[in-house]
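This document starts with one chain, in the form predicted on its own, laid out as structure tokens.
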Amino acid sequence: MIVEDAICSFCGCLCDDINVEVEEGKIKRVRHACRLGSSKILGHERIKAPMIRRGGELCMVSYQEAYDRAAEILLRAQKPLLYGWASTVCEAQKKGILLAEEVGGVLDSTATVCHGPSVIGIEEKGLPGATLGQVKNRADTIVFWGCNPAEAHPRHSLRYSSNVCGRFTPEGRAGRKIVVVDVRETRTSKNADKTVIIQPGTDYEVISALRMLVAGKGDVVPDEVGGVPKAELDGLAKTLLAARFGAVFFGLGITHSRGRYKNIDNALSLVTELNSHTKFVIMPMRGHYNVGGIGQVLAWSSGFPMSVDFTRNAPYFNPGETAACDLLAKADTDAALIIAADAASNFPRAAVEALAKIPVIQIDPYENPTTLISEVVIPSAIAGVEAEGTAYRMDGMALRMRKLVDTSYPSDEEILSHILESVHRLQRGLER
């Protein structure tokens, strides 16, 4: 059997043209996906059964034992952290919010260590955005700033941006100007018409200089900004102004350099000012396939897009205080549930050391470094492969992912529902 037009649940592109060959209930071949997406869909060695740590060793137990132990840990904690959510579906994220409210915890997503600054910048300035379909069909000038989609989002250029033929861009790559702004040469820059190499940490200054040049105030720009000659910046500004429809894609190179969310604030202002002369849009290059989804679900559930504290009987949001790494740095959390993420691989060392000192519950299909410090490990079905659900593409479009094969593993949504049931049962027992 061949499942046509399946959605790849790897990165924020959510490519929806994947053909998957299924034989005897197992995936045998994946077509049209990139290597990263194919490896995700084909899968690899899984966590075989739920485990609880006893005597320093992880021992296999039943799912119900794991649910009950997880509920016990969360209820005993004064301020549990529920972190991750980027690689699971919106239906599971909704259950996670209910669980966080019930146990009085803080729910945070992987956005805080990637595009969290983008979220804050967008909150301040708004987002002159578009769908990836509009970029594909209309954009004749594309800027990749602080990102490397050739390696992080391999099919982005082929489906949505530089190399694709659109309705009003029938020439494809030949009809587009591609600009890369980064601190070094990358695989993406090899496909560019113009590459601007800036000094690390000078994104804000370079964007400010471009704003001056776009506004016709080039006389106040010094001869060199961020290691880039003024003449080169002037040429870039003219390229942007000459666009009929331009798009800026930005990545962690700008969100995690000096300036953080103010870099995004400034970039949004640049795009707004370009819109006084032509048409321009801007979009963050989201990594995990549904990191945008948890922001959406949290926003319409609590009013805030990340780092939401539910310990006060009302949602509270204050980045720098309620984000996962901040809580761990201050020893302000005494238990953690990590789902659809690998905190031990991505947090700063001090945060991982703090995480290792508290009880950790892991929900994930695969073993990873977080497994090594977990007290409870619950294996789950792979969303978008073994379980259906909704995910948000990097442009904010919601797409429905189908189940491709059956599995004996419960979905993330089912696991969280069972933990919530165990929490309610334990609460009733404590009330008696």
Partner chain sequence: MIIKGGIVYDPANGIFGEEMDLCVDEGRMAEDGKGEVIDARGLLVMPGGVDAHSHIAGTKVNTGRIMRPDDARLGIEPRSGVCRPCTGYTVPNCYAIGYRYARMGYTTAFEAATPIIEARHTHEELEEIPILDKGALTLFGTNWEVMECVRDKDIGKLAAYVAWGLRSARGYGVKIVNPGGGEAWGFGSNVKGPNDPVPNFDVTGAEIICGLAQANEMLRLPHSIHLHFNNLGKPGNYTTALETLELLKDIKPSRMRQVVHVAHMQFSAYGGTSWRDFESKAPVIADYFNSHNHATMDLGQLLFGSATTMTADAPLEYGNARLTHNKWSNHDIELEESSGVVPMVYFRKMLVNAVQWAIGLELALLTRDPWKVLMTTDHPNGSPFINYPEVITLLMSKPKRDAEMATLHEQLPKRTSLGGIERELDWTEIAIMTRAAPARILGLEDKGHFGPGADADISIYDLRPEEVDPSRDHALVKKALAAAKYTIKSGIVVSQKGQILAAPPGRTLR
Contents of the next structure:
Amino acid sequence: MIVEDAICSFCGCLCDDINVEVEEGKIKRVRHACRLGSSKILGHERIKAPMIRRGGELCMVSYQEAYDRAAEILLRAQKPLLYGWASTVCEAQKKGILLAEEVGGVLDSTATVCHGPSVIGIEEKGLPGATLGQVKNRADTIVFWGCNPAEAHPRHSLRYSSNVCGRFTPEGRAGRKIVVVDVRETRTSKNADKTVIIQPGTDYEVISALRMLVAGKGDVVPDEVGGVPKAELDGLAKTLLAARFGAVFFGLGITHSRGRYKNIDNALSLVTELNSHTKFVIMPMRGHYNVGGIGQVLAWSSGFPMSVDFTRNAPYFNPGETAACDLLAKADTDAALIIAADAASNFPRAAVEALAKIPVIQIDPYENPTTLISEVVIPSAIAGVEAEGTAYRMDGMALRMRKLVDTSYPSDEEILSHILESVHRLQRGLER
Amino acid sequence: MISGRTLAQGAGCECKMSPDFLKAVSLCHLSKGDYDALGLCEGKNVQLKNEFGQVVLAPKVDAGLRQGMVFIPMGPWANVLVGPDTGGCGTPQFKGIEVEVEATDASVLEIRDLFRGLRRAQT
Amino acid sequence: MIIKGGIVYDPANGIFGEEMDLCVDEGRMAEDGKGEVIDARGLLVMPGGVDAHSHIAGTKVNTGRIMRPDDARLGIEPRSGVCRPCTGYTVPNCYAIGYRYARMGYTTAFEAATPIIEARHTHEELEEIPILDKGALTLFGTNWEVMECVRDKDIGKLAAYVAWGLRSARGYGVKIVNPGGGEAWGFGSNVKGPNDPVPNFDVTGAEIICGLAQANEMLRLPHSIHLHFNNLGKPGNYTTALETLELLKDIKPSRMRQVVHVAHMQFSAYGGTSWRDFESKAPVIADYFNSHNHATMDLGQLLFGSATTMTADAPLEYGNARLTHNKWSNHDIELEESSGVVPMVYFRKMLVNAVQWAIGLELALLTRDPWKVLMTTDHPNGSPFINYPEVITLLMSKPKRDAEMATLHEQLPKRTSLGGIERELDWTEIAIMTRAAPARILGLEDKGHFGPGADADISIYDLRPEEVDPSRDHALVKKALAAAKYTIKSGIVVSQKGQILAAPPGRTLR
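Now that you have shown the form predicted on its own, what about the form predicted in complex with the partner chain?
Let's see the whole complex now, leading with the same chain.
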């Protein structure tokens, strides 16, 4: 059987033209997907059964035992952290928020180690954006700033940006000007008409210089900014102003480096100002396929898009205090549920050390470094492959992920529902 | 030092316990100039060190990098060198980190060894 | 359930403040009832409120939440009882939307603008809003396929496309926003009026509006086209409004209803040539509605304080952002639309804002037939819906309006006729403008009245209409309207004296 037009559940591109060949309940071949997507859809070695750590070793247990133990850990904790949520569907995220409310925990997503600064930038300035199809159909100028889609979002250029043809862009790549701004040359810059290499940590200064040049105040710009000669920056400003429809895509190159959310704030201002002259939009290159979704679901449920503290029954949001890395750095959390993310790999070492000191519940299809420090491990179906649900693409478009094959593993949503039931049962027991 | 995604890292990130992932991620990209200046050759590794920790990685020449800059694929090896401070915004600074780099004969830690001994004794 | 002794206003059934009992059976109004008895002796009883135009779900609403953590903090209520936690004032979270409407006695609300391609998001949020029955209007006004059908004068194909779009988007009706403008905004410009050609498409806004109106009637949809004019929010735009309404007067409605519903009329009743000589043209607009029967409107009343402007009229939002230097979100949607969000504060001492405030009230008071005018604030553009009791009491009390006007910019009386209007609306007129008329205008046969078989959505207020004089006791009225004594949704008491007792999920109407 061939499943046509399946949606890939790797990155924020959510490519929806994947053909998957299924034989006897197993995925045999994946067509149209990139290396990242086909690797994910084809699958790897799985965690076989739920496990609880006893005497230092993870021992297999029943699902019910694992749910009960997870519930006990969460209820016993003063301030549990419920972290991850990027590689699962919205239905699981909704259950997770309810669980965080029930146990009085902090819910945070992988955004806080990716585009969290972008979210804060958007809180400061708003987001002048568009759907990806708008870029495909209209953009004649595209800037990739601090991002490397050739490796992180391999089909972005073919489906949505540099190389695709649209109604007002019939020539595709040939009709477009592609600019890369980065601290290094990348696979993406090989496809660019112009690459501007800046010194690491100078994004803010370079964006400020461009704002001045765009506003016609070039006289205040020094001869060199961020290692880039003024003449080159002036050329870039002219390229931006000459666009009929321009798009800026930015990545962790500017959210992760000096300035962090201030870089985004400044980039958003640049794009807002460019709209006084021509048409420009800007978009963060979201990594995990549904990291956008947890931001959306959290916002409509709790009013805030990440790092929400429910310990006082009312949502409280203060990144720098309620974000996962801050809680761990300050030993301000005493248990963690890690779902659909690998915190042990992706957090700074000191945060991982703090995580290893508290009881950790892991919900994931695969063994990974988080498994090594977990007390309870609950294997799940792969959302987007073995379980259906909704996901939000990097441009905010909601798409329905189909189930491609059957599985005996419970979905994230089912696991969370069972933990919620165990929590309720334990709460009733405590009341008695 | 900057860290970020590579194709091989991305393709391997769902099977992190495999040797392929180790090979894809425990790398230190650096310029040809720095490679030569450090006296590196086949079989030699690099040790990177800063106030947050130290880690041994396999060197890889990357023509896209300028001298004085190293790139490590995102993941547990790179994160040994990342500090936990978020500057009040929730996000650690994963890029633009100062590190000292030197050649070493020491070998790269296998993933389980990287996490060995981290867990406190729990009942 | 039997509701005993209330003073019932059910204008759709010719009941104007009569003492009577109401019976509920299996969630619907019935001839007989049994079980729970609610004592409503002497109290004001009306059908559950119906909001025909509000921005409560979807991409732009959530964008408003994401870009406004400041606003989220304005409305925090901890989780308690059956209630999930609430946040937000102008952009409340889903739970707050359901509970707060229900507390005021509202049981139905319509999201006013959803692009087809982003409808899934809208429905995800609608599903999460408790208690209320909900619907969503679908945007067609600047859609490539629509424009091509209109250009080719193929109304049959256009109707087929509209039917497909509504079905795909699970939409309720046809919304048109700044027709043609969204396409122009795709390259950063706008159309200047209904007769301005849309760039790259050989059509005008006027042709799009008429084409969609004809398709709407060909499909015999329950609701008419729902129209946000070109040039909205600009001084002098009342001429655009009149010109556009004239386009539609000869189209025959396929049902007993209007041919066009005008969204948030207040924002399109502006005189003057610039903000400097800005003035109300509400009397001219009201005259038009008084002398024509093909159009209805909702107010889009503006109140002073915080708001969040959000609309599919993206160039308007860019203008707002430039004007206020506030943060700006824009969202262009391929093939279909554009949209924007900008936070806003309306000030008493700013003459323009004071005139805008007056225009909404003038429209409601000068239009003689209340069946043509719905009370809305275009939530959260003019003000959040939570302030409906303020609007209602302004409409019911001349002394309140006079007292309010005395606190506003001293030039105001020269720019509006409001000060000279003596009319004070009565409970029948309020029941029409907040219940019966929105249901009729939307074509919701089971809403907005108490006839047998109607949905048992009932609001009971702690007010004795036979004793209270809303003109004088407006403060008392406002307090009572803010928290119904009972709100009953499909036969279930969901709110009592402001406390949410039950939070059933509500339905999506389509």
